[in-house]
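There is one chain below, alone, in structure tokens, taken in the form predicted on its own.
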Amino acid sequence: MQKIGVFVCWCGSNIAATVDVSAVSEALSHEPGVVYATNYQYMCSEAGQNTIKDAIKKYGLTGIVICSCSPRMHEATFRKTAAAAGLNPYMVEIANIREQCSWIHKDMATATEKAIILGKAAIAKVHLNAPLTASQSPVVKRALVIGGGIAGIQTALDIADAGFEVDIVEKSPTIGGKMSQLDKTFPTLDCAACILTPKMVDVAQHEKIKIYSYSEVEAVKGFVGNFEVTIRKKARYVNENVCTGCGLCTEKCPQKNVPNEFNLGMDKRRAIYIPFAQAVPKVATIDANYCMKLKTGKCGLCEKICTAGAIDYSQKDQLIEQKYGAIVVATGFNPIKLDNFEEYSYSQSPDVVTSLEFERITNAAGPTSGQLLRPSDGKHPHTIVFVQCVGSRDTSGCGKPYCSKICCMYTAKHAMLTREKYPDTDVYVFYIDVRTPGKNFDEFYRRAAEEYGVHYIKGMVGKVAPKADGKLMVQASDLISNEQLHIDADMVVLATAIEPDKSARPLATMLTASMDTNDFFTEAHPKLRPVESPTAGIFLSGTCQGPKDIPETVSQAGAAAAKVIGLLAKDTLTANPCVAHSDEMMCNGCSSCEKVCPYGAITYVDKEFRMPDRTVAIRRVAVVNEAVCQGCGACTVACPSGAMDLKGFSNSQIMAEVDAICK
């Protein structure tokens, strides 16, 4: 019989306001095996932990139950407390009476009754708990950063500056991400390229960083400290080690009507191209979808004029396998498609553009060399209407329910720069709310409205319709004056919502990382572990985790790098002892568990068994590699014979909890 101590936390008023903590500790004190029960205001505090330590020593406790908040918060804290008092840390159970009781029930009697039931379930499990010993596993001193935007760049530089090897995998031919397409950055209006390109060069020249551009992650195996990653390096048909980036081939290629994705299709590029002048690596890439040589076997002009001999039409995709101790996800974002917003006539008029397209138009390296010209006729627009929240804060199902966070500020930037460079242009901004939460952001917005004469109108744009004279009729409402407005605009700029990159969902599956309903990666804890994934060894950087501006992205990149450095600085890691194990006498060798194991921790061996008649039988049985197993429990569910079980969460322990709840 275990000697169990029960400790009920008030959590200030978080629990005590809805749960009668004294009644809970009193009720649980009468459970079989419980020799001590108490309650305290803050059990996770130093005084609360000392109470637990003292009780363990005084009453010789062999197991403890903490009735408090979620184990995600303080399970590690209470395990350390138990270990400090000489008790095996895996003899600690947490009954979550905050999130599962006090936070969801308003009636004290109901919440208290449920808290007692959850406490009884935890006590029932402790009776079947057994001391577990954690093993050690080595750490590979190398990090992988997936994504080469500003988040990935900053993360890689910080890790590399600490002395660790870093690989960046970027699906585009160059690193730089969305920031490389920007002209100016808010709220300081400094040049985006002036900030970004030196960092891109630093990455390329850093002895600890290797760039896998035009590459994608193909597969991920393993666990924290020992990930095995397969990277597909796509064929450029250009030898990166030989190409000098002179650009001669990009000037002579006869196929020159390829939509330029860097300028969002607003101009054309050649079939062989360098995305932009400051690209890193500055290496040409042949687009196999448009190259006449690769499609028909004819042409080959770029090969003939390349003085370096870098063109290689026979190049194939390469699969590169590498081991890493930690992985950082920095996959970035994309503006949403506007297929569901035909009321703005985006597909009908070239003069209706997205904010990112407007950014390229005003960029000196853009399709109009920085001149503000209408896409339809190349004339200077004199009336521009900016429409906020296109697809953001949209609960109708057409857009996204969340605020995209950056739109208010980049619209203010666009409006301000337009008025500064073209004072003869009337600028209107239609908004629902103006959100300026960052440092100096509100001052920036006020400058646009007060100093630059931008017309901010609180209201919704209902329709944008092209007119015969080339104008765009904007129908909108002014909620302040309660008037309907009709504005004849030369251009309409849509501040579109942003969403995670399409690569995020399949990547999350490979990493066994969690995502929310909007396909943003979920952090381990929104307050205490904001840059860590619930999957150990996977870290989050930038807008893959949620909408962010550049300063916030860079801050999170540094935080993610710090977590990675802390991990890679260790020679070994303590492994999770709550791993699967197989009862060889029950195993029938069906392979069901092996097929569902996401970590590849289960293999099969032929083993000799001596039968009652002294004959020897050879049977195929499952063997679990405890260094690889992460205790997810998938195998225990899939096993048809019940041979596979999980230490610390065995079938008998779970059923004991169920029985205690159902009594």
Second form
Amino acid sequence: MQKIGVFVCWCGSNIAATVDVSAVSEALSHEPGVVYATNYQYMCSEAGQNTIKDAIKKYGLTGIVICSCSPRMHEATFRKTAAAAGLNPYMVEIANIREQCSWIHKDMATATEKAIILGKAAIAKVHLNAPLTASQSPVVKRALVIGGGIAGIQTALDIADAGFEVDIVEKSPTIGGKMSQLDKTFPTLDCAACILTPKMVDVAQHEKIKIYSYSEVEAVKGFVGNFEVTIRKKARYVNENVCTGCGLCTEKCPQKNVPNEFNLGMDKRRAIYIPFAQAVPKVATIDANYCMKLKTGKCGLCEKICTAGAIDYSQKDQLIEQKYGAIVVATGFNPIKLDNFEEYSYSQSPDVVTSLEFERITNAAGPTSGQLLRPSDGKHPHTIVFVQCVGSRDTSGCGKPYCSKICCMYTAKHAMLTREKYPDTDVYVFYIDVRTPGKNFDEFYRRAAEEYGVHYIKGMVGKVAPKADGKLMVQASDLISNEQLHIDADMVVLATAIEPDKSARPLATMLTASMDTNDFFTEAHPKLRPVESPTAGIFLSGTCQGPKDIPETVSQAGAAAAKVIGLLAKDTLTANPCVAHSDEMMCNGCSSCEKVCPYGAITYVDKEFRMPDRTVAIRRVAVVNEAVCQGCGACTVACPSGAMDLKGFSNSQIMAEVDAICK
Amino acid sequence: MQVNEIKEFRPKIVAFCCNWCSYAGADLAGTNRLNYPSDVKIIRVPCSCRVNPMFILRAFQRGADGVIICGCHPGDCHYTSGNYYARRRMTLLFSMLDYLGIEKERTRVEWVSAAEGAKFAATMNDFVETITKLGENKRLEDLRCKE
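Okay, that one was the form predicted on its own. Can I see the form predicted together with its partner chain too?
After this comes the whole thing, all chains and molecules, with the earlier chain placed first.
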């Protein structure tokens, strides 16, 4: 039997005005197990806390009930008080007689009656409380950033600047991501390379940052503070430490017919290549799918001409194992494939391009050296039609149901820049809505429409058809004048919807991080914890969490870094002890609990049991990883055998409260 | 002549509130001094998915007249998906209870966020009114545990 002390707080007149506090302490003093009951003006004050401490020592209390304000207000306070008097802090229960009693009831008799019942429920619960100890686990002071785009770069720099080791894993040969492919950036029109490449150099030169380029995450084990990650470093057939990035091999390689992915296949590169001039690390990579030496054994030219002796045809994939305290996901996005949108003739005409392709065409380092030329005949286009929402806000199933968020702004940018550089070009933009929520965004759009004379037309493009004379016939409706329009265009630019990178889904499975139906990572709380995954120790940065532009990505990257720094600054992690626990004698290993766990905290082990007849049986039983469990209790209800229970909110405790309330 | 005193019916109502949204919503109702009947007694649970159907059966067995479960709005669950589990489980349980003769109106699942103190109070007022009209819950009485 517990020895319980009851402490009823007046909260000045907040409680005492509508609840007869002495009647409450008197009534509760007769409850079974209660050895001491009192009331005091302010229990949370120093004098009030001393009353509690003295009573714990004097009466040898094993549990205390405090009838006061909401546990959300002072539970932590009273737990500390208990701990200071040598009582386990989880032996404290609070009956909320202020917010949920005295403040909402006017009649003293009913309020007092209710306060007594709430007190009884808390006493019934505390009878079944057990001392809980929070487990401690050490924190590995190193972070992993998956993805080396602007999100990953910013996160890594911020974490490293705080003095922690950071590794970046990037699947392509260079960091930089999508931003490195952009020309200018809205709404200020500074060039992407001018603001990104210095950051890439900072990353390369930072003593706390290590880049694993051309690498992928292969496996993830462990939990917050202690992840064990296997990284596959793909063979690039070039010794990174020796290659000087002179680029001679990329000029001499005889295999000239490889589509250049950096320019989205609009020009060719060699089989040995450096993606772009400012690549980090600036190291050549051999594309094994095209290299003659690797495919047929004949050639070997790059090896002969490399003065540094960096070429190594015998290189193999390497597996690197490393421990991390925190993992940041920054896997980014890709434009969707346009197979479902045949009406725009993307696959039929080279003059129908996506916005990212248009970005490369206008980029000085792009396939046309920045001159706006039609891909089909290299002539200057005089009429350009921009189509917005290609695959965005599309509930038909062909595209994506969400708004891709960045398209309105980059289309305004493209339209404006085209008009500025080539005033003889007619520019049409077809839109459903123009969405410009961001600082200086609407001003930017209005400038495009008003100052630069871009024709904004509310309506959708129904069809784009190549004509015999090389032009594109654009059929569209103008919803405002309710007219059908036919425009002969030289080029059509599709503001293609963006989707999370394909690597995100398998990665989420490895990390047991949750995703929404569109494969964007979900955040722990959409408003209050937007950069954390519900899985402890996993953080989100950039478009892997939802469409966003560069300023937003950079702010989120910084926020994620701050959260990681907060985690890595701790030497040990104190877990919430109110976690699930499985009684292995009752567990039948059915996996029901594992399926509902949002955190992947439940695993199974084969365990030996000594049977009454002295034989040994091996059974599969559930084991909860206390460092990963967040204590929601979903598993406790799913468990058909009743083996799973939640510490601090056990079945018997809640039943006892129910009984006390319904008495 | 003997006059029997007619005792006013006061329902017993158990409200399970998730710690992160609805319990905070109930606190906010208190902070804003929004009245609702004292018949409602709140039990704090970490998440609406912690509410075992056993708790509800137990409450009715012990004489509760109504049970309400409050959780975070869909999509806002602190634990991502707990309220969806609660919604599914309770849908099944409530139709079974209906089959047993416990009217559907006696059970309810509501989404109340931490900012919706007014909604919490309104919900409770409405629920108590519904239960008061229904009267005492006599079902499961036979199964009632005798002390």
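Because the structure is predicted, anything quoted here is derived from the model rather than measured. By rigid core we mean the largest C-alpha set that fits within 1.5 Å across both forms. Numbering follows the first chain given and starts at 1. Shifts are known only where both forms have a C-alpha.
After superposition on the rigid core, does the Cα atom of Glu93 shift by at least 2 Å between these two forms?
-> Superposed on the core, Glu93 moves its C-alpha 2 Å or more between these two forms.
C-alpha of Ala219 moved at least 2 Å between these two forms on rigid core | No, because once the rigid core is superposed, the C-alpha of Ala219 moves less than 2 Å between these two forms.
Once you line up the core, how about Ser404: does its CA shift reach 2 Å between these two forms?
-> Where the cores coincide, Ser404 shows only a C-alpha shift between these two forms that is less than 2 Å.
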